[in-house]
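Next up: just one chain, as structure tokens, the form predicted alone.
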Amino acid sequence: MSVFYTWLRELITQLAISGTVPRILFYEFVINALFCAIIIGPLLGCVGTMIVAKRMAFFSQAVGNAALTGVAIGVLIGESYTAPYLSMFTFCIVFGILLNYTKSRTRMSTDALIGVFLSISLAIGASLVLFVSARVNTHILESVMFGSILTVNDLDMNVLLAVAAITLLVGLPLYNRMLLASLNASLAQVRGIQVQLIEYVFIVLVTIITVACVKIIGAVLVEALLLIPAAAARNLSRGLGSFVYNTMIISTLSCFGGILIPMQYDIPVPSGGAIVLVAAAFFIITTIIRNVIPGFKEAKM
């Protein structure tokens, strides 16, 4: 892929050069940031209309604060300390899977687990952030904390292809299925759904994807982006398709708009959170729609 990401930056930035696209294009950095907005906004939107609907905003942020610890695990095990990827997917991987296994064994609500699993994952990450603090600095957590979408390299891209090649293969055929089993887990079951076997798969999906987007969006801030598209979205929504398409369009663009903005006008932002700063421009905007306007009072979704 290295071949295709080099061709796609020369050409656009030949086309920069002669006038054909924004100036800003000439840098590759924002070839990259743009290349992963067009990715990561379709995907995170996508998901972000099942995270609403199964009411699981809490656990993409558990997920994305066990990445802490993934890191931290990963350096101690001689990862690299930029990419430290088998441990976060690993850890992320088992934390949600242990997280959803103990939820169907226990009366406790599923907001109070999330936060006990949460609170041991934190723990954990705290007290090795003093071994890894003598191995690196310390420092560079606040990239897996905030996101620095401007920092992404081949490698990164590659994790988040490889994730949304994953996700179209095993969540596109089962969208349906999961989408009826969150929306009424008794009716599936009487369809034939295996209602438990589709949550372990949503829980992966949703984890391996917030595991990909957390250098880029950062661990703090990927829960939003998946929960304020969606919130957007539903304030306009009379339907599911649109609420699908509505939630992915508004999630692009704010990807696209939290990168340009901030370097079009050096207003000194992270490019994380400058995303979910549009992203909820657009709430704002979408629920003053909704309520100034007659035809959208009506949204249901």
Given for the second form:
Amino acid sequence: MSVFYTWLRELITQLAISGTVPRILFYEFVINALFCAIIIGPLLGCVGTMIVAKRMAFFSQAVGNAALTGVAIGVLIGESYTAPYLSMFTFCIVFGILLNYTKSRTRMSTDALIGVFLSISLAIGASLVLFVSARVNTHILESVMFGSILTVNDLDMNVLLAVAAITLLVGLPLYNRMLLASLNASLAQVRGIQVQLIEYVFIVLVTIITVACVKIIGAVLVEALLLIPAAAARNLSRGLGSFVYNTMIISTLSCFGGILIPMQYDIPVPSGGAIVLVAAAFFIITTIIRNVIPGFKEAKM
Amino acid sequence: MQGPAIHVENLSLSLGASLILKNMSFSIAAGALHCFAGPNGGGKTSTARCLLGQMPHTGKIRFDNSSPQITAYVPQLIEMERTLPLTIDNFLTLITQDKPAFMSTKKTAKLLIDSALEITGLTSKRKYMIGSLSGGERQRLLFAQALIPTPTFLVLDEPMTSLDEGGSQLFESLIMQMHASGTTVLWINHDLEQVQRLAQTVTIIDKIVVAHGPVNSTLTPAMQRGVFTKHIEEAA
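What would the structure be for the form predicted together with its partner chain, given that what you showed me was the form predicted alone?
Up next: the whole complex, starting with the chain shown before.
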């Protein structure tokens, strides 16, 4: 893949020099960031619609917190502290599966259970990170929570591409079954859908997506990009098709806007924060449209 | 097409500390229109859900099929998703094709959906969001999904609760048509007049099998008084 990335970067740099594309694309880190944005935008947008349907809004936050522990374990067992993917993936998948296992064995609602796991994972992660930070002298907590899309390297992009491919290959064919299982498990079961199994598949998909995005945009931002575009798109959508596509478009535009606007206009805002702010702007605008244009009004109660 | 015959032996169900069903044994003939009747909380829905494989029951349940079994379920009126912008069309696409429902609907799927909507009288409402449907419309939608694909075993859990007069007549004739085409119909029904008029066999359930057999000899006036007034007397 590195050959491809190099070719792509050289091509875009040449185009930037010749003035075909904006000058800002002269920089390698900008091209890398936009490459990630073009994958992360649609990916998180599409998965976000399912997250909303399943009422698992804070699950990815919990996984993001668990990633902290993953990083700490990685440092302890000697993985590179800048990319401890093995520990992060392993620990977070175990964490996700454990959460789902517990969910099917308690009568608690999903959001409450996720809240419990979220707190536990943050506590363990923060404790372990403090313990290991003496060894590596780095701001692990900050980098996991907020990431840095402007410092991604080829390995990060490879991991992201692989996760996106898995999601496409596994998630798309199962999309309808996942959605029906969350709408009504009983109806889904009668139709031969293995509701429990499909829940685990979804949990693992969201987990690996979150982990792949943590280094790039950070746990907090993954959460934001899973929810805000879907919320914004919901305001304007009158069917599933427009909802999913609007979400993907808003999510991708937010990523692009968040990366390019601060650079273009020399605004001293980090890209992560800017991405969320652009998404939030979409949400505010669509909420206003929904309340002003009569065609979008629905019952309030 | 011929629906399955169903044989139930010593079916028991406990949830937590409470015994819901106790040692139930009965059979339903292939292609029968069979009703479950009994007082509220007697375990009719639980029994049906045992047959659907959704309960941690003990005992044996056997289906004898001459052709591959296709099961359809019309649950009790459920609250529909309000968060998602999901239309009737989206919902039916979801159950009809593997291609994600947010993409286009396949031609073959569309034919099935059109027909199910036509039959249940929902064609003009296909773009409505399911969260905004009235009780009767939701019941029509739940019935429409049960028609795709055509089932050999149809389980109905009080499908007429919120229907208007026209809807009730429509559902009744649809159920009779499916029964005539060989589908085994299991119908949880409170309306004893309707049970008497339409069903061939009936099981009266109140934790145990109180009575089981052909409607005329089972649903006698004495039985009706005995089972259905018991709870009123207990309350008094």
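Numbering follows the first chain given and starts at 1. These numbers come from a predicted model, not from an experiment. The term rigid core refers to the most C-alpha atoms you can superpose between the two forms while keeping them within 1.5 Å.
**Student:** Superposing on the rigid core, does the Cα of I77 end up 2 Å or more away between the two forms?
**Tutor:** Comparing forms between the two forms, the I77 CA shifts below 2 Å.
**Student:** When you overlay the rigid core, is the Cα of L86 off by 2 Å or more between the two forms?
**Tutor:** No, the C-alpha moves less than 2 Å.
**Student:** After core superposition, I'd like to know whether L118 moves between the two forms (criterion: C-alpha shift of 2 angstroms or more).
**Tutor:** Comparing the forms between the two forms, which are aligned on their rigid core, L118 does shift its C-alpha by 2 Å or more.
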